[in-house]
Structure formats: C-alpha cells, structure tokens
Amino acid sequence: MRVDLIDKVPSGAIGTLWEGTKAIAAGFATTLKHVFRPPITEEYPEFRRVLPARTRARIVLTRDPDGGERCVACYLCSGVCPVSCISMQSAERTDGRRFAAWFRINFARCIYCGLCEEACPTSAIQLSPMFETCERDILTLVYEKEDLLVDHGGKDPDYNFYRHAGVVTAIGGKGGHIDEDPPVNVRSNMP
C-alpha cells in the first residue's frame, strides 16, 4: 500500500506555498535592483537642503523697526512652555516701556514645539530654520539674551508693538496709536 505524498498535502497549501515563493522572489528582485544603482548621497556640510518656510528650529529674539527689543517680558512664552526651558526677568525703562532685563533659554530641554512663538503678543520670540545646535557640552546649550537677539524683525519686520498697543508711552498715549479709537468717556454713556 503505497500512499502518494500529494494526497497527504491539503489542497490549498500548494497555492499558499507558491504565493509565498513569489513574494520572497519579488523582495529579492527589489533588493537586487537597488544594490546595483549608484548611491544618492548628499554631503551635509557642503550641500544644505532648503527647509520649508514653516520649519521650527532655534529660537531668536527679534527687534522692532526702530531697532529696539520687541520683548516686553510678559512671561507668556515661559508660561506656555511645556518643558519650562524659558526664563526671564522684567524691568521698566524711564519712558514706561517694559523689557527683559535677562532672558534665558535652555535648548537642551527645548522641544521646538512653537508654542512660545504663538503666545508672544509682540512677535519678539520667533523660531528660525537654524537647526544646527549639536554640542558636546550640554551647558553650552543655555543661551542668554545677548545670544538670542538678532538685528532684524524676523517674519514681520514692520510690526512695532508699542505703535499698535494701547499702552501709554513716549510713542503715544491712549487713542493715539495706529488703528486705535480715542478712549470712550464712560460718564457720557450714563443715562
């Protein structure tokens, strides 16, 4: 009594075996096709890829069109930061304008989320496309205000917070700013 081996194999197993063999052969064919292609290598320091406009990388502090610091030390950026990497101290000049006496960012903790940029009412803090912040010593990633300040207005070079905000300064009083209505006398509104 001789029993054929083909009779012992289930009928669907031969088709499954054939499909598995085809899949393995297709995988090897793809591998062999790419093995003989020349490599596409971009040498990094010499060739730098153009980054998208919305790239979020190193934080900078911008200046207004008059050359003054935009930061008014409102603490919104440090308050919204999920990893608490921003710290500052506020001060006030003789003309009533607030500024940051010192401003510090720890880039070793920063996750480049962009929440500080969104929270800033003066467009002072902006994320730039400069992503090369790799250092051997972690303490060199703590940047002070002097390291963060740039000499331009960033993404909105014509914006000046004190010309638009209703804050009494040497630039203007209440109702004297751009697109601002004069203050309403609340006593005239009484019945």
Partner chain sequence: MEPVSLDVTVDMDLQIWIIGTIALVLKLGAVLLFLLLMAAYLVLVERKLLGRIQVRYGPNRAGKYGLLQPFADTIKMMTKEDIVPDAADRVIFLLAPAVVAITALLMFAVIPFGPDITVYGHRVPLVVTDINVGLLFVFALSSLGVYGAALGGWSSNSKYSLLGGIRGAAQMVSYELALGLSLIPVVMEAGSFSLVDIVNAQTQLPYILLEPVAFAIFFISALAEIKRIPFDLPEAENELGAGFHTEYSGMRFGLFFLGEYVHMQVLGGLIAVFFLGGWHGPLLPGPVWLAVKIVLVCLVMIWIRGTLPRLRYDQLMNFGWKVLIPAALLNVVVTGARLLW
Contents of the next structure:
Amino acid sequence: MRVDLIDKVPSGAIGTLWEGTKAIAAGFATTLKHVFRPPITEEYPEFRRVLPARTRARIVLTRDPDGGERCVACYLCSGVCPVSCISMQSAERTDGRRFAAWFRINFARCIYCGLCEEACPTSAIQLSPMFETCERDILTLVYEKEDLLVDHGGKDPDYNFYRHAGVVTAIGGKGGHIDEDPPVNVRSNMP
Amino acid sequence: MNLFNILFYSIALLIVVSTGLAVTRRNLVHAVIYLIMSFFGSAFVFYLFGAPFLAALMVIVYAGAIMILFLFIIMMLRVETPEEQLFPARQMWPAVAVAAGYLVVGALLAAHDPAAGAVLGPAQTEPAVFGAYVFRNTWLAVEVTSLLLLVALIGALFIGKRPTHESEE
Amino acid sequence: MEPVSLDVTVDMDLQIWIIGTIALVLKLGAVLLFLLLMAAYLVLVERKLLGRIQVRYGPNRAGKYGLLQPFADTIKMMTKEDIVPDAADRVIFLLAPAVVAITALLMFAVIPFGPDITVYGHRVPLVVTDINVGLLFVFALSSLGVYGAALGGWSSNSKYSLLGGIRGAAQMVSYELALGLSLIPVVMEAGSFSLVDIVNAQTQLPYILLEPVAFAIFFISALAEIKRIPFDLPEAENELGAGFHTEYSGMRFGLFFLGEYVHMQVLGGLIAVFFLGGWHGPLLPGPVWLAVKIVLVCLVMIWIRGTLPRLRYDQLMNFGWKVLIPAALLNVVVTGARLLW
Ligand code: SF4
Ligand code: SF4
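Given the form predicted alone above, what does the protein look like in the form predicted in complex with the partner chain?
Now the full complex is given, and it begins with the chain already shown.
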C-alpha cells in the first residue's frame, strides 16, 4: 500500500468516489488473497517451540556448583513479591550458614513478574521456561521446597554466593572471599 | 361459538387489558411494552377481519417504528425516583376527557355501521387493490397528510439546526 | 404471531386438511432444522474464514477440521450459569433474547424455497406460508427485532448495555427506512408483496440485473439491520464491551448469537428472493439453489466482516440518512418512470 495517497486525493465527487471504490476494492482483494495463504500459526501441543532461557514461568530453587542450596532465607523475595505468594521459615546451620527450613510458593497467586529473581542476592530463586503447570485442583498449585528445589544452577551455573561474601567458610573468612575488600572499621571513617 | 369468535374475544380482552396496564404503569418502559402488546392485538384483529395489509402496517408503523422512538426517548431519560413518578391526579383529566371523547365517537360509529363495512371493506382485498382505492378515492386526505408530514420534517430540521447557528454567532 | 391459516377447517374436506397439516409440520420442521443447523455451522464457517483471512487456522480441535465445534459451543453455553444482574429488570431481561431469536426465525416463514410440488394429487407449495403481504410481514418482524436489542440493553441496567441498546435502536430504525425504500422498485416490478410472486416474476431475469442500485442499498442496509461489521456499533466490543448483550451469559447470550446468525441467513434468503431469482436456477432442484444462494450471500457478509473497519456513529447516521435514503427514493422514481415508459 502506498502511504502518500493523502497528497493526491482528487477533488470533486467523482474523483473521491473513484478513489474510495478503489481503496475498498483493494482491501477486499487483500483479504481474499489471504484466504489462500497458508496460515502461519504454530499449533501448540503438537509443536512446542523451545522458549528462551529467560522466559518467565514456573519458579525453581537452584543449587550452587558444589551442590549446596543457594537460598539463604533472607526473605527478600518474599518481601518484594507483589502478590505475597512466597513464604518461608529461616533456620541456621551449625556453621552459621542460613537456610530455609521450609519454603513455599503459591503458584495460583504468582503473576510471574520475576521480581523475586531480581531481588535474590544468591541467584537461588529463578524463573524457568516451563509453563505447563495447569491443575484442576487449585491447592495442588502450592509448591513446597522439595517441589521447587532442582539440582542445577539454572541460568547462572558457576555462581556461589559464599565464595564472594557471607559468613566464614572453608574458602575464606570475612574479607577473604573472592573480590571482597577487607571489612571497614566504621569508627575510623571520620570525615 | 366458533374458533373465530373465541380468537376475537380473547384478543379483544388482551387489547383492553394491555392498554389498561399501559396507561397505569409507573415504569415507562413497561408501559411502552404493554402498548406494543396492545398494538399487536389490534394488528391481529385486523388480520382476523381479513385485512392482512392493515395488520402488517399496524405492526410496522405503530408497534415497530413509533413505539421504538418512544422507547428510544425513554431510555435516554433519567430514571425517576418513586416520588417523582407519582404525578398529581389532576394531570389525568385531559387524558380522561380525550378518552371519553373517543369512546363517544367510537360508540356512535359502531352504532351507525355495526359491521364496519364502509371502513373495513376496501381493506379486505389484495394490497394492490387497496392501494388503488386509497389513491383514487381519498387522494386529498393522502396529500394533506403527506404535506403535514413534510411540514413536521422541516420543522424538526429547523429545530435541530438552530443551536449550531447560535453557537456560531 | 400470525396464524398460518385459520379458515382451512371451514369448508375443505378432511383429507386436504390432513395433508395440509402434515405438509405444514414437515415444512416447518425442515425449515427449522435447516436454519438452526446452518446457523451453527455458519458460526464455524465464519470463524474459520475469518481465521484464514487473518492468516491463522480457525477452530480445528473439536472433531476433524473443527466440525464438532458448534456442538461443543452449544454444550458449553447450555451448561453455563444463567446470570441475571441484581439491578436488571428481570422479566424483560429474560425475554429480550427470545425476541431476537423468534423474530429472526419467523421471518423465514414467507420465503419460498421451491416450486409447488404434488403429493397424492394435492398441490403443496414449498413455502411455509404464502401471504399476500409477505414482504410487509418480513418488515414487521424485522422492526420488532429491534426491541430485542433495545430492551435487552435497557433492562440489563448497565451503561454499556444501555449505550448499545440505544445505538441499536437508532441504527436499526434509520436503516429500516432505507431497507424498505430499496425494495419498493422490486415490488413495482413484480406487482406484488408476495414473495412467491416476486420469485416467479424473476424466471427470466433476476432483479439484480434490473435493479442493481436497489440491490446495493438493500445489501448495505441489511448489514446494518443485523448489526454486522461495518455497522456493529451496538455491540462494538472495543468500546462497549459487547454492547446490548454485555450482561448476558449462557444460553441467553447464545440466543442473541443464534438470532444473529439466523437473521444472517434470512437476509441471505431475502436477497436471494428479491434480487437473485429465489430458487430459480438451472439443473439443481429449487431448495438447493436457494441454499446455495443463501450461503453465497453469507460468505460475502463474512468477507466484508474480515475486510472493513467499523464506522463511526456520525458516519453511520450520515450515510444512512444522507446517502442511502435519498438514493433509494431516487431509485423509486427512476423505476417508476421506466415502468411507465
Ligand atoms: S514471580 Fe513475582 S509474583 Fe511470582 S513469586 Fe516471584 S515476585 Fe512473586
Ligand atoms: S531472595 Fe533468594 S536467598 Fe533470599 S529467601 Fe528468597 S530465594 Fe532465598
């Protein structure tokens, strides 16, 4: 279709009528042509497109490269969630490292906004491209920690929070982690 | 009493009842619907009398066109509260007077020609014959009526035009 | 509504009466079955065709090629909850959809679908009823159909519905005028209001060739009359929700739907009767020809729906009152002059 038709709209009733008829006929011709074009629809259950890794759908809790749970039960995801569908109970291991005693996401309320993933300091909570979570009973959409936990690192497989920060571990103490500056004595920070 | 009579009297009853309901309803839309039913009954009576043309016109013009305009106006009106719907009884008098007048005229007509042959006779034929009759024998009335309609049309046009003039000034 | 024939009992002998009744019931049954089935499949065809126009498949899951879709839809609508809004005017709300469906169905009563046939030595006309004011009967019903939309919109007691109802009433009243005026030349040509006579007058030449202007006006006003694109302002889904049937659910909504599609076929039938020679056609029997013509008209309507955008309200009114009605009036005068000369 040409866009510059407006410039040369003919004057006079006959001309307008002619142009109008031509335009309408062109429209009808286009739709008629489309009837004979093969549809471009991808039919879903038979054809499943591979979705991009960052598609926002069912949430998983990932593990760090050593196989440990990443989640440190900091409640940031729970706090940021606009529909408050994440709940958990924090606990502490003997070595001081925190973890979630239980962790629950109600997918019947989740709007898959991805804010929890953005808030998570440890890359633990991640949205995955798996979207086929329909259920007939709405209560089956409440996922517990066992349902959420996976045994891989998701989109960020090499990241391990405790190598970069956190409590004293085998890798290092306070200030001794990778790329970590030694702790600052706040009392010496005089202007 | 044959089928014809049964039908006639039941429809007559329907007309009377629905007309009565139409003038007593407080809810205007309900009133309009009862009036439509009443027109329907009249159309049916025409049909029973062997004048399908009149019956069809009755439905098209009265039940179809005029009442839909009534409905149109009513739908645009503000819905009145129950207190506002109670109008003073004296507003009823003109209506009663007109109705009484119609009753007298109707009774006189019926007494004069109980079979209503003079009025209904020409209508009990083919539409073509009826049309020819109307345009040959009553052409003056037809022309006067159409003139009236034309005047009304121009009047409506005038009223519709005026506000734009004022706003332009 | 109008009885088919009251005085049969009076003086005809019993045999004719029985055959007449059986024929009538059979005809009614056949017409009803045809209309309802066709309406169901017209919905499917429309969805499929619109899909193809938009380069996608239409419904293709229920049955092969989606052929069972109409049944799936019907079951769905039947089993849905029939919601009546609290503030609605209950009785009118419940009755309005029936008005739409019934008026649409009844209109088919006067459309002839074949030549007279002979059964046991009795002539049986292939039309449910041939009344000498058939055309006016159709108009009476179509003007009553307006109430379905208007009252349905009003009684829902919702802004969108009310707007839709008002638009519907205004639009249908305006275009009914053009619809009626466009048919006067046809009546003048045929010299009768009876649809049977009009069809018989077109044995030689369908009126579309004789009265192309009347045909165009009739077709356009017919589109407005059944509230289809480009005249679907009463239900304009992107401004009014669904217009006059916003508040309806379940089978009552289904009745509006059914009414629309039956109305579509009726108008197809009317266009066939008035302009395309009715059931006349070479080789095939009469009813088949009529069905073919109806389907053809419906397909064109669907094509129009797939192509044209919706008019604006003032454009709609201007077009109706300032273009269609004057053109129709002029056409009456021209035809009259031609017939006289
Ligand atoms: S995706 Fe959004 S809604 Fe869902 S759990 Fe995360 S923050 Fe909550
Ligand atoms: S934000 Fe991350 S680390 Fe914190 S509780 Fe949620 S999942 Fe666990």
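Positions refer to the first chain, counted from 1. Only a predicted model underlies this, so the values are computations on that prediction, with no experimental measurement involved. Between two forms, the rigid core is defined as the largest C-alpha subset superposing within 1.5 Å.
- Message: After core superposition, I'd like to know whether residue 52 moves between the two forms (criterion: C-alpha shift of 2 angstroms or more).
- Response: It does, since the residue 52 C-alpha is displaced 2 Å or more between the two forms after the core fit.
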